[in-house]
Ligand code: GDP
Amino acid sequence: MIKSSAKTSNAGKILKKVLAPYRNLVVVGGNWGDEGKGKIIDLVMAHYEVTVRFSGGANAGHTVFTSDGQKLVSHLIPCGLAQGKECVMGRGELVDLRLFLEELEQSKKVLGGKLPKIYLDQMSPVWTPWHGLLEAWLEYVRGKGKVGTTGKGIGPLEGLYKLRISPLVGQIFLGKKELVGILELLHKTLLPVFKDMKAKNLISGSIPTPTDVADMLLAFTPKIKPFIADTSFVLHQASKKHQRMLFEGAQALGLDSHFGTYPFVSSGNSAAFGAAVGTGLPMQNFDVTLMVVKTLPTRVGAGPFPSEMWQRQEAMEFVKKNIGLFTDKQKKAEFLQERLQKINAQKASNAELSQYFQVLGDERGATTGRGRSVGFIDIPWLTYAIRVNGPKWLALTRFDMLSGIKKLPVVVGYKLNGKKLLPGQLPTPWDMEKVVPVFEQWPGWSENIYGTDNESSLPKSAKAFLQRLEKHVGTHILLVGTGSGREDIVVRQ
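Put the chain from that sequence into structure form on its own, the form predicted in complex with guanosine-5'-diphosphate.
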């Protein structure tokens, strides 16, 4: 570990200066999720007053380590919570009230009982057990082509909302009669599906009636009431007061329903423009975007992943079958040491390389615990993600994972049907499986950079690696993650 004293405040000072001109910052993921958005948001949050989630729901899992080393995984509540900043759950969020209340309790425990002000939008779609049933049905009907969702009802929540038959958070305060009426429309629409599911033994027990669902939702009202707000108005007022706001993206561009790898996507707008869609703030409020990119991208669930090292299913199974390698410190250390030697002797297969990085990065989903499949750095994908998200800066997380690797294959181009694609050009998702990546071998470095917190302490070849990457993607890498802690970060001027 290369660590210098008092560099945390130094990083903070640089960031303060860099971020000062930008009152409203949008932070989004550039790959297929789990880039480390939580850690980066937690870091830059010191320079903002309000955090706002604008899309997704409990499918997100954002990990933050507090300064006393406690782990906080936020799903629905923005992770500015860990810094005690005001939290707004914008209208674009999809809300499971039970999970929201559970997360509140959990966060209280981790943060010592005191929570900042949290606002929950009165017009966000609200989860019911029917959403869970519909999701199970959709995956069942897809069979082998299933999306591999997180099982949090996200597709049905967004889809039924767009069909204009969704109950909304604030409607649970209308009284039982009116609520049952609203739920009846949804129930009537879905009943033929539920009957079919029942006939196929896909539902055990009885199908909840509108009255059952209303009772379930009504039970939440006393606990939920203090949080309910018109968040669009709350944000408008914050904007009038010139408060500094950070818009927290969930998922990532590859999972955006319009610009990701449809249909293997989530259902919301996780691209930067989603911040406007999901908050109701005018476009001119969004000053600047920071895109978080994972040095070695990962994917859970199904769908195209051109730079993937190994087969998805095998990679996910590997984690399940070898859990000891992830949980037993000694086993892990021995495995990594042996495998690194093999990799550097150029004797490791791509499957073995994938296994090395999966174990090293503990690549297990923060929401579902499923194994994540790992890919090589993918410059054509990043160029596309930059084109759509328009970030001023990148935050490159997990750079420490390359420590000790002598040479790393990097995808520098895509070929489709024998033709090289132009920078920023992306094939349709159904053609993406046919993409042939063009590789270059980039030299790595031997030093362990875990925990490095200033640029001058990085090995020369690590700096050269960053500059080479920056040149390819044409965007400044402002932050470089070197570990999971708040202070494991390099700020590049």
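Which structure goes with the form predicted on its own, now that we have seen the form predicted in complex with guanosine-5'-diphosphate?
Shown below: the chain alone.
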């Protein structure tokens, strides 16, 4: 259950009415990840019985809280775990069994030893140490053009699965001889790469043999056996029983392998249509989509980011160089006060704007700890994301971060080669670096809206800002985040 409070009760009552007609809800990200999907899923999960993850792997990090306020960071298991909801890991997930078991053990500690039903698909691609080596090699050969992955081996997991040479979760129950045979094909395919890595001193120590990897995987069988299932059938049965299901995406549209900023993407289907691909349920089973977007989008790694305030690498390293601003409350408060005055005096550079929002929003990744580069509100990108995902509603997180800003630049259009692009039109990823954002200055508000839980309590200027944004993107903003806490939310009817 969601932690009891007056604020969550207000949101819950309205959401119950809004969501009642929609038995199956898809929740996806609309930027490049880190939108706060965990918080939104945690909020709407109270109105659903089953939670389903349909894509991605251990490179995702969703932070949620239990009913007694304990923090739970979910990487593979769906976010509904924190509320004791039935959890289904769909076939579209890419599974590292070591991390799955670590997550189970950590979750048991947080949840007092009690876990809900958790299903792990028998046909999901399974991680081996070779996947990590291959990812390191791919980043090495890219040189300056590296993607900036999390190092979890997600790309190789998806790619080798598509090449039909990946071991699958259920195959570790076939017995050692057959499993070694399956692994030998993968090993032979990758061995020339590993030898080259060894010659270049990119690998220290020995390269695991098929027998080594088989022994590692076989050691997991007793602990994972209770979770193995044909999850597509499990979900089909749940649908027949008219159970209410929430389907949660990992990452976001900008990182979708087909419709994101390729090749600077993740390897799964992060868009709403991925729910069907990753679960095996027919398209008609999915009633409605809620797309989560961050008021100020962020990005880590490499790749196009048209509304970016500051140079990517500098922004990502800013946390490491200034960790005290993120961990020392007094230093943080003094920095934010000084920087806000400079911003409102219109004397702040874009780098200083980025630093202000990075510190204010504690922009550090749940999985990697990397600093996130911040962008301005980007209406052309949002229009594109809405076109592809087709959400009925938006959830706009961390709207409170605009509090106290007198005027904020907002990207309202893109120009490419001097020509303004149509709404919803996006250039190819290799042309996105050439995009020139078209800005408007939008008025902000002086009041601090942190923690506001009622639309009537929002300042008039904040309401006008939301209405103006809705008019531009053509989609209703149902949820407005007003802080980092789970209860800091406004539900707009």
